[in-house]
Each structure stands twice: as structure tokens, then as C-alpha cells.
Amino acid sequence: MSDPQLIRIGARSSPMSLAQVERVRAELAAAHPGIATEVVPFTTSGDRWSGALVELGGKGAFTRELDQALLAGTIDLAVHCVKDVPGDRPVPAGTVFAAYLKRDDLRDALVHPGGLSLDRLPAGSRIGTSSVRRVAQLAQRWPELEPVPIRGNANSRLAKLDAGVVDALLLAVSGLERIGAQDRITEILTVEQMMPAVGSGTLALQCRSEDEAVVEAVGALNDAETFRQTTAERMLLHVLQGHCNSPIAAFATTEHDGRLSLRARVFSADGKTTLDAHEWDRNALALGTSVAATLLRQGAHEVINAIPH
């Protein structure tokens, strides 16, 4: 099958999203030198909205416009952070994730102007984050700190920190690296200190299912192990049916013998309840299903459904 001559790439118009698109363009150019690419930026409803995401229907607020443009034929490829893609329902009919790029750092980072770690922050310090996953884990390990809701892209959050709106920020290591702000990182948290979100550090490339030439061209960028890991994580989230207010954390890794390891936790909003599961399997779908089933037996549905959404 011949390569398409032009691939129109849709992405959110934030500096981080555009940096992610440049990575995709570079990898496409390396794999297919004859393909031209064009960037089509979008400002999604999630980007425009300053309130709680649940009022817009959750994480789909960051992907809805791109889904519509893809199905309408306005763009040929959409670039998403996997952690922003709803996991309680499949991708829209007629579309497919043709590739997951090699995973970046999946950990969270603290940004504090004074260079302090979370353990050294004074009681009452205001920690900027709108992630229910981070808020629950802060409440569990650092109850003396005060989470403060903060929205906007990473650049605007850093500007709010510099303006004194909050005392510190929790942000993704990969996001800070993508915008060239890794020098702002004060502390990189271990996955035990702050378990990552499903899909952390992974970029997904979504195409129209029927567009075989684009699917094939983009498929060349797929990283097999990232695909397996992310598939296990997203299957877990699908079986749990977590909503955008569900503090669910999970990450998969590949063992030396080829098996996948999947560790997952479900938290109550206040961090006082934690359900934990950790299993291994060679089959990503089976592993995600099994770990979710273990959490459901522990009462995950009750914990999830007790949180308003």
C-alpha cells in the first residue's frame, strides 16, 4: 500500500500539545520521508472551560472536538495524551489507535520555587493540582498540605505558581520535559509516593479505521511494549468503569521474562480508603481484566460510586 502524500494532524493548541505534534512529525518524517504533514490546532471545550471537568462530561472535553474532526475528514490523525482519553468507553466508532509512541517518564513531579520536597513543605502549603488521583494521594501521605484546584496548561500553571496563586505544583515529569521546563522540577516522586494515572507518559495516535494508508503509515511509529502496557492499563480502567472524578492509579511494566506487571489502586476521594492489586500475565487484555476484577472484589465499585460525578 502506498503512503499518503499529506497527513493533517490535529492537536490541542497548547504549547505542550504542539510540542507533542512536532515529535510525531519528526518520527513520521524519519519513517516515511515522502509524507508531508500539516498541523491543525484545536482549542477544545476542556481548554476553554475553567470549572470542574465533570461539568463538561469529564475527560472527553479534551478529545471530543478532535474525534469529530477526525470523523468529518477535517484531519487525518489526532494526537492525544492517553491519560486524557476516557477509559470507561471505547474510542468512537470508525476510529482506531493506530500507534502508541514509546513511553516517556510516567512519574509526577513537584515544582516548588524554594526547592523543597513534599516531605519538607510547611503545614498548610497550597499544592496546585486538579487531579483527583493526586489529591487523594496527597491526603493519604501528606494530610498537612492543602490541595488547591488549578486548571490550564502547564505553562499557565507555572505562571500562576510564579504569581503566588499557589505555593507549589504537582505536574507530570513528561509534560514538563515536553515544554522544556524540566529545570523547574524540584522533586520527582516515586511511583510508590504518587502512583501514576492510566496512560501516563504515553501519546496515542488516532486515525479513521477505514483510512488504511494512514493507519499503516502511522502504525510504523508504534512501540510494541508501550502498546502492551497501555492496553493493559486501559482495559483495567474500562472494566472498573471509572469516571473523571475517580481517583484511580495504575501502571504496567514489562518484566525480563516478557510478562507484564500491572499495579493498580483505587482511592476514596479523601484518601482514607485504598484498594490495591498487583498481578502478572503475558496477555495485556487478560491482565487488565484480572486486576480490575481483583479490585472489584475488594469493593472498587462502591468506592467509585460513592464519589459524585
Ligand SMILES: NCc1[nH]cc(CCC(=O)O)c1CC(=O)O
Second form
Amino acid sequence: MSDPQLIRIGARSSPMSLAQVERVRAELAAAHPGIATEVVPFTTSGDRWSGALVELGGKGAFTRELDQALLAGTIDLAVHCVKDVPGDRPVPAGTVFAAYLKRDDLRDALVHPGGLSLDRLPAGSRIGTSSVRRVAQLAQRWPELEPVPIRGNANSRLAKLDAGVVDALLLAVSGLERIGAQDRITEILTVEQMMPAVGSGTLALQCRSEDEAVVEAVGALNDAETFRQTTAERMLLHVLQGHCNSPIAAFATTEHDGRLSLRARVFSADGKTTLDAHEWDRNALALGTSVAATLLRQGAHEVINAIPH
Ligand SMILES: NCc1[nH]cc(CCC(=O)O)c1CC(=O)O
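Here we have the form predicted alone; I need the corresponding form predicted together with this ligand.
Next comes the full complex, this chain leading.
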């Protein structure tokens, strides 16, 4: 099949999103020097709304408008953080994830202007994060710290931190690297301290399924191990059927012998209950299903449904 001449890429206008699109353009240019790319800017409902995301009426606040533009044919490619893609339902009909880029750092980081770590922060320190997963893990390990809801893109959160609205921020290492703010990191949290969300650090490239030339061209950017890991993580999320307020953490890695390892935790909102599972398998779908089943046997549905949503 012949290469498409032009690929129009839909991008949210935040600095992080634009950096992600520039990475995609660079990788596409290296793989297919003959294909031109064009960036089509978007503002999604998740970007416009500064309140709690749960009030936006369902998941996909950062992906819905891009899905619609893809299906309407005004763009050919959407770049998503896998972390922002709802996991309890299939990818929208008529679209396909044609590639997962090689995963970046999947850990979370603390940004504290005074340079302290979470263990050293004084009691009552206000930690800016709206992630139920991070809030539950803060409550579990650092109950004396005070999570404070904060929204907006990472740059605006850093500006709020500098203005003294909060004392510190929890943000993804990969996101801070993408906006060139890695020098603001004061502590990188271990996966044991702060288990990452499904899809952390991974970008997915979404195309129209019928657009075979684009699917094939974009497929050249796929990283095979990231694909396996993401498949296992998203299968777990699909089987657990979490809602948008579910504190679920999970990450897959590839062992030296080629098997996948998948660790997952489900937390109660107050962090007092933690369900934990860790299994290995060569088959990503079987592994995601099995780890989810283990968590369900431990009572994951009860823990998930006890949280208002
Ligand atoms: N929730 C928003 C979001 N979605 C993806 C990233 C960063 C990149 C990633 O983890 O893949 C972020 C910011 C953050 O959590 O700090």
C-alpha cells in the first residue's frame, strides 16, 4: 500500500500535548520521510472545565472531541495518553489504536519548592492532586499530609504551586519531562510508595480503522513490549470495570525471560484497605484477566462500589 501524503494530527493545546505531538511527528518523519504532517489544535471538555472531572458526565473528557473529529474525518490521527483513555469500554467503534510508542518513565514525582521528600514534609502540608489513586495512596502512607484538589494542565499547576496555592504537587515524571520541567522534581516516588495508573507514561496513536494506509504507516512507530504491557494493564482495567473515581493502580513490566509481570492494587478512598496482586504470564490478555480475577476474589467490586461515583 502506498504511503498517505499528509497525516492531520489532532492535538490538545496544552504544552504537554503539543510536546507529545512533536514526538509523534519526529518519529513519523524518521520512519516515513515522504509523509507530511499537520497539527490541528483542539480544546476538549476536560481542558475547558476547571471543576471536578466526575461532574463532566462520564469518562473520556480528554478524548471525546478527538474521537468525534477522527470519525468525522477532520483529522487522521489522535495522540492520547493511555492513562486518560477510559478502560472499562472498548476503543470507540471505527477507530483503532494503531501504535503504542515506547513507554516513558511510569513513576510519579513530588515537586516541592523547598526540596523536601514526602516523608519529610511537615504535617498539614497541602499536596495538590485530583487523582483518586494518588489521594488514596497519600492517605495510606502519609495520612498527616493534606491532599488538595487541583486541576488544569501541568504548567498551570506549577504556576499555582509557585503562587502558594498548594505546598507541593504530585505529577507524573513523564509529563514533567515532556514540558521540560524535570528540574522541578524533588523526589521520584518508587512504584511501591505510589503505584502508577494503568497506561502511565505511554502514548497511544489512534486512527480510523478503515484508513488502512494511515494505520500501516503509523504502525511502524509501535513498540512491541509497550504494546504487550499496555494490553495486560488495560485488560485488567476492563475486567475490574472501575468507575472514574476508582483508585486502581497497576503496571506491567517485561522480565528477562520474556514473561510479563503485572502488579495491581485497588484502594479504598481512605487508603485503609489495599488489595494487592502480582502475577506473571507470557500472554498479556490472560495475565490482565487473571490479576483482575484475583483482585475480584479479594473483594475489589465491594471496595470499588463503596466509593461514590
Ligand atoms: N491525568 C492527566 C495526565 N495524563 C497523562 C499525564 C502524564 C503522562 C503520563 O503519565 O502518561 C498526566 C499528568 C499527570 O498525571 O501528572
